[in-house]
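A lone chain, given as structure tokens: the form predicted on its own.
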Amino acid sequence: MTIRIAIVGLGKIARDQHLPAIEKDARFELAAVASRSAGVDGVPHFTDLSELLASDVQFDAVALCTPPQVRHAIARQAIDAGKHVMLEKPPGATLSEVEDLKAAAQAKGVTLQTTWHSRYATAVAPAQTWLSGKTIKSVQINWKEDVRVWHPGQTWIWQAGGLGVFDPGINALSIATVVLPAFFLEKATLHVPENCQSPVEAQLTFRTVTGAPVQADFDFLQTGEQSWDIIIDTDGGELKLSHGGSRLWVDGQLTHEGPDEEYPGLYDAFARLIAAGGSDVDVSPLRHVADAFLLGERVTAPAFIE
């Protein structure tokens, strides 16, 4: 069965990742786009989901690629209309919003998917396998990129609910929550520019349930080479996930690498969930971010100027 899917919010992530993944997967057909400004040639275009739902265009699912601050209302509208919903990360501005969507999807009998795309990076599954049965001694996460390159002109990311540096940092946490035992925040420092509401830099200290320290350093103003690394010291050697999880190193030797297949992996999972009549709603990465905002010490940083 072909899944007719509509994209709501046609920004950079939708163009760079969602459109190619949909085109690559024969189980999906792009039925419509709902966006205030942009469209796709040959595809019905609407200004918002309400206009799409009022039309005669037939579709089964939506991929929500809007900023997180407005995502709940749109997702609830889609669920109430009987549509399956893929939530771009982060799945909502708050944990309560996602819990409401989960309950609504279950009541309506539709699929809801939280899309932690970094978990589908090539080396993440092999890392899980290698770590199985080993004792973790310590973890260092370095997730540093340049917002001016990856999110040019996207002012929503600096507003309340936009997450700031946690927009990329949550990708690291999404990997950590599947390769590590349970871990909990002990302290955090959030560097918030004087003209913003969300941090541009953060240092987080966690401890696993087995007592291993986990240090995470996030920076949204990294210049030059970008850093997306997780280094795990164990009783069986050192594991390093680099390049966002696409390369796996064991004791300095490269053991796995591959192309970027994160979003094709997400769409494969979404199709399988729809076929099985299930959902996948995991808020663990977002919960760690919420803990950081709750527990973290805020430090004023210089004004952000793009």
Given for the second form:
Protein chains: 2
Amino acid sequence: MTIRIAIVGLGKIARDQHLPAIEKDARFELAAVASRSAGVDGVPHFTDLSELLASDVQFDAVALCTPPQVRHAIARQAIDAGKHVMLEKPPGATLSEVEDLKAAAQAKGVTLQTTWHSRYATAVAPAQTWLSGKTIKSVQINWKEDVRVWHPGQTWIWQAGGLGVFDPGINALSIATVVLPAFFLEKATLHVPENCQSPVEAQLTFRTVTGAPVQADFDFLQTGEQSWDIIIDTDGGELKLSHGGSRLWVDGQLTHEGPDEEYPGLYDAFARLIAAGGSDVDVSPLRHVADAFLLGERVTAPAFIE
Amino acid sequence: MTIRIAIVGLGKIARDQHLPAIEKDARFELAAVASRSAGVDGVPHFTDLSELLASDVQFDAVALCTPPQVRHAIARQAIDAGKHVMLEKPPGATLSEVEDLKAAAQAKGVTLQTTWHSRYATAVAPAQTWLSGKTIKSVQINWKEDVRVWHPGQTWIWQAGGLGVFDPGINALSIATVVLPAFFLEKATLHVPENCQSPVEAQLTFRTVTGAPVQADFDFLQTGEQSWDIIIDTDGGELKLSHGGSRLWVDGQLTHEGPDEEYPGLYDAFARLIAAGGSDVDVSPLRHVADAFLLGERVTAPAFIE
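Output block for the form predicted together with another copy of the chain, input the form predicted on its own:
Every component of the complex follows; first up is the chain already shown.
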């Protein structure tokens, strides 16, 4: 069975990741693109999902790659039309709307997938295996990148609901929520540029249910070397996930390294969910972000000018 | 069976509401008070829960009335000691910690109750009955009170995690989440005094799953007449819940009115949950607040000086 999939929102993430992953996976066929601005050569193009649904193009599933602020209405429309839905991260602008999509997908009998691409990074599964049975003593997360390099022109990131530095930081949290025992926020500081609504820098202090401190430092203005690292100190040595989860180090020795296969991993999982008639709706990384906005102390940072 | 209950945190809400409700309900007996400052005459008094647990006072349950910022650690300690736990609202400083308490209570086989006292206001149940089968066209929530009158000296309200005007506003949301179909936030404006971390005023625009707009206006600086009203326009007339849910009006006619029986209602529900071996963990009002902090646009308001 071929899954005829439509991409809604043809921005950077769709072009860089979704199109190649769909191209590469024989179970998927790109049926259409809905995007206000751009299209893909040789593929039916529509302005938006409504126009696509009103056309005679047949399709089974939608990959939703628009900014989170407008994701719910489109996702709900797709679910109500009986389409399987893959939600780019974060799965919504609010937690409550994801609850609604979950209920709607269940009622309609379609597959809903919240995607956390970093969980499919090469070294995440080996890290889970290595940590099994060990006691975690402390965790340090350093997620520091240059927004000007990685998100050029993406002004929605700075608007209310755009998440700011939590847009990359949520990737760290998506890995942490699958490799660590449950943890929760005790204290947070959010640095918000005086001309923005979303933080450019954040320090988060969590604790695991087993009592281990988890410190996360997110920075969106890192120049020079970039870090996407999680360092876990255990009773059996130190584990380090670096490069966003694509390299695994044990006591300073590189043990796993691999090419970027995150999005192929996501599409593989999506195809399996559709075949099994299941859904995977996990909001825990976004819930941690909401907790940080709810509990965090805000301090004013200098204006951000791209 | 008598439920021997300890109050942890003997502040205003404990004195005004919990003590009288426990006194009034024959199923409960006040076994101890844990509070840094005050005690209750004739009742064993301890500085904190640890001291109480280390004593020879026997008890079955805890009513947790401390500010939300320190609620989780105490609740977890009580659950781990095999005690049933009633959580004052909001149930935690973060959503993730309530998930943890839920899992812990389930594992330990004790009752956990998230309390939303306004749901037990006199007119809420009749409102649910009246609304049944009607189509909601629009909803207006006005929750406007004078913080200086109702929360004198409660500086924690203004700190990070203290919720500000959402401390009363969450009561409106706790009623709305049981009388309305599911709804979710589309837009919010939070007015934060320049010397505070939490909003003093908020406008929230929600929409129900059935498409009806829900507008909520929260104000913490209302002088003169106070409003705790929810007005619901339907195809069968207009319903108004006023006075925090204690009066019901249909098309301008008062149909239900009653004395404040919210806390007795909560304790009745707690006793029933304990007898049935169940739990009631509903985070939806707090999730809406977290959504507002996540999605809301912040504007600076004048300094708040009590």
